[in-house]
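The chain below stands alone and is given in structure tokens; this is the form predicted alone.
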Amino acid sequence: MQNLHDPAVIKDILSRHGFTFSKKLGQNFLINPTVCPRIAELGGAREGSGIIEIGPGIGVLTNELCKRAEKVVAIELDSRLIPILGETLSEHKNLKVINADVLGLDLKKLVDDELKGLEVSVCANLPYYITSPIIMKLLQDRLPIKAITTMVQREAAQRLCAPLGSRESGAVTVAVEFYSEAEKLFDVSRGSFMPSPQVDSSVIRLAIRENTPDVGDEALFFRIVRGIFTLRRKTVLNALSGSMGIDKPAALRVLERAGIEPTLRPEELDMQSLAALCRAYVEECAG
């Protein structure tokens, strides 16, 4: 196995394959030798496990996953990296590489076809520009997975793992809390990558909930959440009225039914209050 933590080795491999980094795809390859083993261990790669990796790059994390897991399915968007992965990971027979955009894949079918009977988790070093859409797809597809362990920009980690009711929380925080229990595992400095990004990163783990909160109409719940958080600096009364297209007297009645003080800000509401808001909206406005 080539030393994929050595910048000189990486440059040689990339040069032989005519590869150049794409800023558009947010490509930064991990070279810190201590990081990937920790992600693999904390991400659930072990005997009897199946791992979906998103964005394997040149295979540094993939190598650690393959050494531990029963099977690894790596999804890589950039077709230029497929022959490179064929070289760097040739020793692993428990790996399947798929050249595709994860946002367009039927991941339930992938799990059923490739990882059936295994305890499935997701590991990823996600490009910063597309972190939220990928995480939301993984959560909303309700995959039969145990957890998502991923590296994200440190500021994104703070938002994703923020407690509801705090200033850092937003609509994506609500969604993460709805589907999972989030925790930050450890930080990773910008110097751990090649090329080095302008920001530091964090590894987070989202443990998937067996049962999601009872909010009544789930689609309506997320429509309300997205709506009020677009007006998060307004009072919840004004945010609900403005985002849902109802007059203030109707919005006030909804809030009274939900037991929510109308002068609160949307960012101050916890999951119980948001669920009550959705149920109250149905009772007051659905008819």
Ligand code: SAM
Second form
Amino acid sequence: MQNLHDPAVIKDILSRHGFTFSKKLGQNFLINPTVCPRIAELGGAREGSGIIEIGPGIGVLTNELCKRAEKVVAIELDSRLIPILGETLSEHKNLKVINADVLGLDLKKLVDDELKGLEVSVCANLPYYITSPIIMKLLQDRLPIKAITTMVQREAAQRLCAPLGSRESGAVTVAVEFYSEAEKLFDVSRGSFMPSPQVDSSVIRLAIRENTPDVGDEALFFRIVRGIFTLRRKTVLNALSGSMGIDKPAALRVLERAGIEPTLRPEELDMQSLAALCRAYVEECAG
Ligand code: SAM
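Same protein, different condition: the form predicted alone was shown, now please give the form predicted in complex with the named molecule.
Once more the chain from above appears, this time first in line as the rest of the complex follows.
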């Protein structure tokens, strides 16, 4: 097995395959040898586990996952990397590589077809240009998975793991909190990648909840959350009225029913208040 952390080895593989990095696809490959074993261990790769990896690149994390998990399914968009992965990971018989855009895949079917009976988790060093859409898809598809353990941009880690009610929280924080318990595991410096990105990174884990909060109508809940967070610096009274297209007296009645102070900012609301807001909206406006 070649040392896939070694920049000289990486350069040799890439030049033999005529591969050049695509900035557009977020291609920054890990060269720090301590990071991938930690992601694999903390991400649940072990006997009896099935791992979905998003964006294997040349396979540095994939290798650590294959060494530990029962089966690994790696999804890579860039077709130029498929023959490279065929070379670098040829010794692993428990790996399936799929050449596709993860955002367009039916992941429930993939779990059913490829990982049935295993304890499934997602592990990744995600392409930063689509971190949020990928995390939202993984959560909202309600996949039968234990956890998502992934490298993200440090700033995104702060937002995704922020406690609700804090200034860093946003609509995506609400979604993460709704479906999972988020935790920052460790920081990774920009020098750990080739090429080195402009930003530092962190590894986070989202442990998927078995039971999600009772918000009544889930689709409406996320419509309200997205709406009020686009006006997050306004009062919740103005944000609710402005984003949902209801007049102020109606918005006030909703907030009163939910027990929410109308002068608060949307970003100050915790999960309980947001859930109460959705239920009150249904009773006042949609009933
Ligand atoms: N796992 C490798 C590592 O840690 O060295 C590479 C990580 S790199 C940050 C992100 C990888 O995601 C790249 O290989 C890129 O081609 C791939 N990628 C980008 N967009 C993708 C998409 N929509 N679906 C699947 N893979 C994608």
